[in-house]
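One chain follows as structure tokens, the form predicted on its own.
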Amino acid sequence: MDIQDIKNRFGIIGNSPLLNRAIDIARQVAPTDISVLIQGESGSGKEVFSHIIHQLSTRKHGPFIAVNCGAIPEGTIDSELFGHEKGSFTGAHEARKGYFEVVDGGTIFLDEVGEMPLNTQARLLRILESGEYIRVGSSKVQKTNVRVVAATNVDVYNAVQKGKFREDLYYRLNTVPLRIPSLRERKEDVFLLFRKFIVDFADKYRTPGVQLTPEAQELLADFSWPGNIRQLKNVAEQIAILEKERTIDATILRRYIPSEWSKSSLPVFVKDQSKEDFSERDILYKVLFDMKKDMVDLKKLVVELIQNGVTPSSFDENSQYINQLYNEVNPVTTQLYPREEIGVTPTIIHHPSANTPSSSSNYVTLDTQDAEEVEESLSLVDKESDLIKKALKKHKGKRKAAAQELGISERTLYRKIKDLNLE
């Protein structure tokens, strides 16, 4: 079956060489039982390809199944892919058949496979690789002969580096890549896609045909559509049922098309930047070296000071003036940090012109050398336990505001008191 036949059989429209080439892929790969992962943004059209290769295949007269691995909720995934005994778990009232025990023989559509939990993912690696797995709440292997499709909108390896999702699973389901370009990155499509999609309404609300004006096909043509194929859909049957005018120009199509992200072109994967990002420690590696930074900086400026012309006879009265100084720098290394014990040792000597020994002949200086060589300990459990102690003691042993002062959730914040022995 040539590229065309392909696209007659599955409704696909485009002549984009992008296109046609993740065609081929799926046409090669189809008779054969390896795993492939399809990349793409979200609307592109996965789940098509996933139809391709099953359809394609030696299985095609197996069951076939698709699962959104990001819409199931972490409790239930493991029961959902590999089944349960009765009484494995509270409401487990019969024993069930997971998805792959029922799709034995055929292929398994995985999608959005980069939301699934790390555990999830251990067992569906020793699915690809011995094509064995357990049941929740069982101990017996059971085995089973599945051809497995994943597919995820996010960039795949990212995660790995992250730690979000295995490597070794990331390989074993990356044996052929296949990725689907972006409606953007095919705009010689879109207006074929269009038109089929406004013939398709129409015929469906009953309504006429719709003509583009060539202003109108240049500017539809140039919109990044971060919804792809999906979002082209939904602006066609729009129009195909509130246009009362079916000659539509640009000025009309403005009208569907979101301005805000008319001149905007979003990536190919999606990137999660919520705060789960940053770890508490990653805070607490920033708080650190914020701290090291400023005390560097504080040491420079006294070296700055005694080199301006700070002699000792004149050093009680600049004392108050650095002390003040050192404060201004940084209040919380201040308070956390005495000068003894960021490596300025004082020094008492005795001034060559005084004539008779007395208090007032010893004055401090500052050893810099010491001060340059010397480094504070930059252990993590003696920082965060004196942070704790320290916000404890601010807001008089009230843990919700502490948590709230060291940027941590109140459940964490009695978990490292446990562990830290700070009860």
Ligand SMILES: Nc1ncnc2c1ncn2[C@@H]1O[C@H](COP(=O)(O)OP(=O)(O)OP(=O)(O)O)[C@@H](O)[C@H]1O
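We call the rigid core whatever largest set of C-alpha positions still superposes within 1.5 Å between the two forms. Positions refer to the first chain, counted from 1. Keep in mind that this is a model prediction, so the values were computed, not measured. First, how it differs from the form predicted in complex with the ligand.
- When the rigid core is held fixed, the Cα atom of residue 16 travels less than 2 angstroms between the two forms.
- With the core held fixed, residue 416 shows a CA shift of 2 Å or greater between the two forms.
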The other form holds:
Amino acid sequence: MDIQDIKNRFGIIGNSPLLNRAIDIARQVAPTDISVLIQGESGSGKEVFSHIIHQLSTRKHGPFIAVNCGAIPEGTIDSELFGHEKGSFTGAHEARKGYFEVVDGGTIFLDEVGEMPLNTQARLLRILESGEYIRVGSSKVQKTNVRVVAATNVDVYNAVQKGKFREDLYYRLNTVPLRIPSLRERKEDVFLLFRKFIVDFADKYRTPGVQLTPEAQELLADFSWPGNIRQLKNVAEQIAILEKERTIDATILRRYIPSEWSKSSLPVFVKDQSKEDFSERDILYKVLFDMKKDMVDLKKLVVELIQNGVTPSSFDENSQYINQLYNEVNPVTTQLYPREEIGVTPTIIHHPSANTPSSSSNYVTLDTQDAEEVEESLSLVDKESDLIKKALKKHKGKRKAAAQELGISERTLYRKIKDLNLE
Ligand SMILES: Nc1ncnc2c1ncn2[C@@H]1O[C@H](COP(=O)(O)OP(=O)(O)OP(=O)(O)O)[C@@H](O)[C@H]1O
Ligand SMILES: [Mg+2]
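I have the form predicted on its own already, so could you send the form predicted in complex with the ligand?
Starting with the chain above, the whole complex follows.
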């Protein structure tokens, strides 16, 4: 069966390379008995892949059960999956078969497997390795032949590192990883899916179809869709039911897309007034990282200049900036430009004979590798007071201008000056 046939058969819409690749992997792994771990964001369409794998396998005439591990309480999940004996816990009036027993010869789809409790994980691992399990309250080892397809929308590897998911189970399940792309990664499919949903819902609710203007189509493709296909489907459903206009332009569409997200596909930093310090900190961090990048670039430039034998005297007399930089990397003249003036501390590898500026070939060498690794103090307090001092100096003590340059309110600047004892 080729990829298009699979799409037709399972109602999968889309043509992006990542989607096609996922279908191709599912198709290839299906006839083997290997466990598959389907990973993908919430709403990205993981479930249908478990059906593809089962239906294209030799077990297709056997049973298929989907179990949402995240929805079963920790106290009953072992009994649900592996069964229990009569009287094994309060309320166990009858013995009961577990899903692994019922599905013998078929496929079990363990959705949200990342939520599975650790002791259940141990039981699952045993089944995967030997087909053996024990009902809750029993001591009799039983055997079953079940193919496991699991899915998760959380980063299970991360859970492994936090000790919440067994590493051995992770590798056992993840023999063939199957990653379902998010909608953001398949922008070309967004409109196709939307059109399909609109047609379906118009049919279901007996409403007329709608058209999208090119701008609206663009907005649809650019939106980040954190809830993926499920969210897109909801938007289509709302429009099919509620919208009076038959031609949807971007303005109309925006009403159906959460406003804080509709402007760009990037996550938006929403400023929370109660957390003013946090956002300022973010701004400071950004400033610092930008500065650090500039510094690294500048250092590289200086190294190049020095390696090419350029000396201060050969610089343009007016090029004070280059002079400053030169002095910065040349320890001999550093005292002419106290550090605070320049504001940065480069890594300087002192060359033994680097004491005379005239011996141009023996100038300090600055290892760019090291230069990039220089870690200035990243203490926010240090940096904050540093930046504030500099801004005040630059604006000759005018707090209003300094605050503006720092991107904080004057009131905040006053407070910080006080807090940091900068008066
Ligand atoms: N390629 C597709 N074409 C059409 N509809 C799809 C496609 N993929 C998924 N859907 C639909 O999108 C919705 C979400 O899919 P699904 O429930 O499989 O997501 P999921 O990845 O399992 O999400 P979660 O992790 O939240 O369980 C379903 O209604 C499904 O029918
Ligand atoms: Mg699901």
